[in-house]
Every structure is written in structure tokens, then in C-alpha cells.
Amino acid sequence: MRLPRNLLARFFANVLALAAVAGAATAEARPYDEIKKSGTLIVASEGQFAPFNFFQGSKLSGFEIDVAEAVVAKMGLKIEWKAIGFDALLAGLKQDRWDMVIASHGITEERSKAVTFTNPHYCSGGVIVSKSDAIKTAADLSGKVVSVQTGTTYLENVKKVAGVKEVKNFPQDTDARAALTTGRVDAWVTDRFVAKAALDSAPAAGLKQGDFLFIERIAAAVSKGNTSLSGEFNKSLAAIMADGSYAKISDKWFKEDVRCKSR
């Protein structure tokens, strides 16, 4: 029986979709030995989270980009960068579309079920930003509308705050910031260094930084169980922290050392 042209098109589209799913399902994470033979580590980041990872023209830049470049060079490898939306980064890692993700992912119990984290490359936390002196603490968010980026720990933690009137989440953190500057929300929760950069770059916007909402350790991620890769990355991360390279990168971007301190 001949199918109408539109049904044929739909049939072949479904076949291609199933093939893509099957390909993703059968892909396997590359262990370190295989990566070393190729000479190149495929790393994905967002490119929309200054000063950690963002585009300067067509080039990925930022603190995390510099850290990754230094670590991977110490491993004797080159990086092939991929830039993609934050929500798709860990999903793509699970499908083994890239070897590693470095995009300011806080280490959480839930994420750790799906990926293997490296040792943290910095410690930070989510802070409250508003245009009002009356909104500084978690308690001050009661009855307020708060903006955050989708898929982040900022979203998770704001949802835990009692009394928040509404949480508006956006695909990019810059959108969440814009919602505050244009008066569509009462507060924005983001990384403390992102907040500092926003206040420094646009003092006329009238943004004010409040208290920490939570503290977190930030790390790169590899496919679940790919300990050969995470282990080598950890060795080289420790090496750049010991030889002064990390301190120089941190000072370049923040004028302080942002590594996690022992308590």
C-alpha cells in the first residue's frame, strides 16, 4: 500500500529519530586511555555565565575556561570546546556527546546520582540581589517574586524558602538578571561572583547584594563511573593549585583565591 507523501515524511522522520535514540543509548563514555590516544578532550560549557564561562566575540572565555585549559594542558591534551544551553549539558554528558562538562555545577546529591564529579575547582554560593534595601535575607523574600536560572541550585534553594510568592525561572542567568533590572521581579538569586560582576559593571542599575542563601562546592562532571578520567583531571587540578597557576587565574578574574578552603 502506498502512503500519502506527508505520512511517508512522518514515517522516515520517526525512523531517523529512533536511530538517533538508539545511537545515543549504545554510545559509551571514553575512558582516559582512549582520550589520551586521541590527544583531545571534548569539553562542554554554557558560555552564558560571566565571569565563569562566556563569549568574548566568538571565543569562549572566563575563569572556568582558563582553569580547564590549564588542567587539560597539564594532562598533555588539547580541548575541543562545545557550547550549549545549561539544561542540556548533563543530559548530553549522559549520552556521551562530550567527555566532560565545566559550567559551574554545584555538587548535589541528586546530580551525583547521574554523573561523577571531579574535585571542586571553586567554592561559592547563591546570594540575594534586589533593588531594595529591604530585601537582604531569606526571610525578606516572603511575599516576593524571585528570578533564577532554570536547572540550577539557585532554583532548588529558592523553592525551599518559606513564603516566596512566585519563582520565575529563565533559560539563562542573564534573563533572570534582566527580569530584576526591568522590575518584573523583586529579587534575583545567583552566584556571588556573578552578582559582584553585575553590580560592578552596571552601577546605575541600582542593584544591591544581600546575604548568602546557601554555600556550595562547584566542580566539573564526567559520565557516571568514568573514574579514569576524573582521577587524571583531579591530579592535574591539584598540580595547578600547587604550582601557582590556579592562583594567577583566580586573581585575574576575582582578585582573590576562590578555591575551597579546608574547615
Contents of the next structure:
Amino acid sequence: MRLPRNLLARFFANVLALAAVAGAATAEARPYDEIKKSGTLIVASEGQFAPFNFFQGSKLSGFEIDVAEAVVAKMGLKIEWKAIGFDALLAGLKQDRWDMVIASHGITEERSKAVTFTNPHYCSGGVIVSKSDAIKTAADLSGKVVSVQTGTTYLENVKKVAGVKEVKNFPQDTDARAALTTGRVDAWVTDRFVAKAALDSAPAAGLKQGDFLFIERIAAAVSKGNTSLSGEFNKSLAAIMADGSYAKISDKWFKEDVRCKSR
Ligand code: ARG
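Output block for the form predicted together with arginine (ARG), input the form predicted on its own:
The next block holds the full complex; its first chain is the one shown before.
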């Protein structure tokens, strides 16, 4: 049977219109009121970045997982966790696949164009790790091969160092680390606390921590412009920073207080 042409055209126009509506609906971030009504905040992290976010058995654990749990409990909500590859986390906010991302993202100008950051939950920086005493400073990276996790500020900052021979990218920071331990690269750039945990957990690997390459403020992110949510999060973050519960969590993981000293 042959359908009349205009009927077919109308059918396809309707399909397109429906797709557009569906697209618009999924692009709509949930404002705080709607989240509050549902009782659950959907938060995505990575789960491969110890001691900040990682799996202990099947349980997502780590410093920023504990911080998020404490903040969100203060907001009177529960968290539904999602564990997603680092590269897909911020993009998922745009598609409204989750309400928030907490995965040690440094606040950068570039990212701020795409998402809204909350206030920082800690301050840290990227350090140089190598197996050699001769590779400690940015200048020492000249002529060297360096591993970093794809999509990170470590990559951005290593790119700025003059004379680096090659930057090798890995989807996970743990792979960037393995590249160094197995001798495929000369240096690995990662977070100072991630480096410390790596050095402490495997002293036999012979890793040495060098200088800071840069420092950064680390924050959770919400969909661009979802300020009702970031505002409530910021209030509760300030509350746990004031009432001693943040200090307790920080001490548990680092034996020091890692909050930013100035905002
Ligand atoms: N702090 C770095 C950045 O902002 C690395 C974050 C990596 N996080 C992770 N969950 N692997 O890009």
C-alpha cells in the first residue's frame, strides 16, 4: 500500500516535533524545589581516584564521597550515586542525567562556561611524580614523556610546560600511574593526595613526589545556571565546615584540614 505523500510528511513532522520536546525535557535541570520534593539528589562521581572517590569493594568511598553525604544529609536529602567514566561526568549534567557531579574537578574558566561550580570542598594541586631524583621540577620535564588522565587539569597544565617530549593520555588516573610504575613514561602528574596515597600504598614501586606544577580549588558542579541547587549545597557545605563535621572527615582521610584557606 502506498501512503499519500502529505500524510507521510505530516507523520515525520510529528516525529521530529516529539523528539524536540523530549530533547528539551531532558535538557531541563531539576531545580532545588523539585529535588527536595523527590527526597533524593542524584550525584555522579568516577570511583577511580583514591582517596577522593574510589570503590572499597562495591561501595563508593572516599573523602569527597563522605563530604557529599554529610552536605546532602544537612540538606535533608538522600544521595543516589552513579559511577561514570571521568570524561562523561560534566557532559551528563547538560543532558540532565544527574543533578550534581563530585569528582575532584578543579574550577577552571573553561569548565565554568559549561557548568556551575559550587563553593570548593577542598584545595589541592597537581604534583610531579617520577622514579628519579632528577625529575622533580617543571624544568626537569623537558625532553621527558609524561602521563596524565584524559580531560584533567593535569593535562592542561603539562601542555603548558615547555619542552615536554610527549604527553600520554589515559582514561583513568590509575592507568597513568601504572604507565609510570611499569616504566613506559618518565613522570606522572596527578593530585598531591593521590600521589601521596600511591607512594604510601606501594613503597616498593620507588615513586618519588616532586614539585607542585599548579594549585587548584576543587568543587562539585551542577547544570549551568542551576543556582537554586548550588546555593543550597553551599549553605550546607558552610554549615558542616562550621560545625566540625567537615574537619572530622578531612582528618579521617588526610590527618589534616584540606579546606581552602581563602575563597
Ligand atoms: N583535579 C583534576 C581536574 O580537575 C583531576 C580530577 C580527576 N578526578 C577523577 N575523579 N579522576 O581535572
